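One chain comes next, on its own, written out as structure tokens in the form predicted on its own.
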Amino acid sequence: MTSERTRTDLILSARGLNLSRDGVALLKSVSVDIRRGSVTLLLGYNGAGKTLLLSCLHGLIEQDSGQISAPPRDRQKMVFQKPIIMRRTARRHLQFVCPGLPDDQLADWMKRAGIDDRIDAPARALSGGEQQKLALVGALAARPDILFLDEPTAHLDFAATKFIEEMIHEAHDQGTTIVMTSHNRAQAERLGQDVLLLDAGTLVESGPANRFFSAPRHPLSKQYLEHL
């Protein structure tokens, strides 16, 4: 995330991203570099533009100006804070998001998520935590190069949060690059290797997580950490 990075170090690079809606600037000349194989935490207050930036980087929203270099969309996955769940059984949902996934692997992912007993239940009848697990294993089963996670453990209980963090660690160990948002400082410190801090659509600070949490450089970063 520094200027001396070589292109081979990076899996994603964005330059000068601008996005406005109804005359209001939501992203302002945002430039980011994401290291290949890293876990990057995107932090900021509510309304800072974190989800918009994730959506732009993933290609769900087209920025007004700026450039993004990233893996092809079929090598990316994104899991939202409120997961997108199909009107079908949990089994059929996984078959849809991971076409060609062998039945034994599908069953294994469901078992690891602890929801194998719900495999033929309507996916939308699952609890919030179960739906988030289903969405995450559906993304991970596709073995993406880069995974975007928008508050993946928001409003979840301890057991569901623990499972999702374990899956994030496992995916990272297997080489998946992860970019995620979080409002949980302890979680950000546990998982993060790099940090991007947004404030009102502007990138305030970026750098190694250990430096950011121990010695933030920008006054807004210090203020944010005092309230995180």
Given for the second form:
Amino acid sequence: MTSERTRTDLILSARGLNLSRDGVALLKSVSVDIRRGSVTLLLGYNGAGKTLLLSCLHGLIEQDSGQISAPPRDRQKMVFQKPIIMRRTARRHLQFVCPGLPDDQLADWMKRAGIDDRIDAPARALSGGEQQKLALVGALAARPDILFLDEPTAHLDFAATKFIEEMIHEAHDQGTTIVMTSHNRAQAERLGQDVLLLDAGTLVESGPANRFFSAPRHPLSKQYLEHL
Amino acid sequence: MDILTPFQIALTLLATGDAELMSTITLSLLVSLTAVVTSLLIGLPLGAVLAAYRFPGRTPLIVISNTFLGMPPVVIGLLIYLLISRAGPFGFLGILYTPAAMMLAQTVLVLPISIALSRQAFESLNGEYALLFQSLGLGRLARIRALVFEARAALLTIALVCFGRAISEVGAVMIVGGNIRHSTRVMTTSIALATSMGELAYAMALGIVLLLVALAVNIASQLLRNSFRNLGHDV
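Show the form predicted together with its partner chain, please, the one above being the form predicted on its own.
Expanding to the full complex; the earlier chain stays at the top.
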């Protein structure tokens, strides 16, 4: 989407990513550029390869071929669709995922997430929404350069979704680059500045979100937007 | 034999603080707890490494360890006996018929249990946390430390299983300990001796005491588990 942009604008650049498992091509020569400070929405049907691409970009899965240029691992964070929560208190979970976080900042993050009264409760006893908030503040508290979010509001109610979106906005305002997947068109339009559309492991279209939603270029994009 | 007689004898022995019984209980606990702690110190890191990493020789290690799970205690006792008897390669240690030999035999007996169960617990947790650990960029040591902490409830259960196996064992400790009064006589060998001498009520009484000791250890572990929970550790 950014062939016209200079490389210095980019925080992450991937070229020709290929990934196969058991003879099935899951990512097919995918190339993406992520602008520094942008919110990029990764869209596509279930099984299109969104989570796989996110995992490759974050370095959780090694691609068979292709190259990725990204910030160092300690400057990246990822929040999973199903939050991975440790068997310890919410406070100790945050201390684990964000080592060195001062106590006052930790308490402040919990307060902003509205779960400060559960700070010493077992983290796994929190509700699904509270666990997702905990996972998100655990990632944001580290002030990463780039944050990967895999359907961060899937299965969440309106209030929790609103909170997560506010936190994404705030992180973005403070300069964090966001790359996230979503199946929610309204959310994609609210948050997205750039869009990448994947279909069966192939990057179908990429570009500015407003242009993508108003005038998609690829037939598959038009078809996808009709269903979204 | 009156069904109540063993209970009466057991209560009398405990109430009067029978010196021989107390020394037997003390030695039983000392030998078994030492074996459990030693096997956990060796078995837990091995289980964690086998669970978290793939390396050449891993599968043969698992197979050998699992084979020892089914090894009869008397065979383990015999092997240890051959190793530490005067003519054996470790005869110079002079530990045959001492509590040290019994600790060694029980350690060998429960070590495969601590390896197998901890590997299973760590494998399950590692599967659950692998992506998070990778995302956080944790090194090997940090991963193993986190896994051990996360598995603390399972480890308590593993320790109990190992203790149950050790305290109830008779064949191996009989062979390498010799069941010497005031020296290497533990509860199970006392029961075996009493039974062979026809003192069935006394043997049964010792069995009841053994059960009470196991009950006390389990209550203690449950209290420990509850204290974890009260601290919000979600075990």
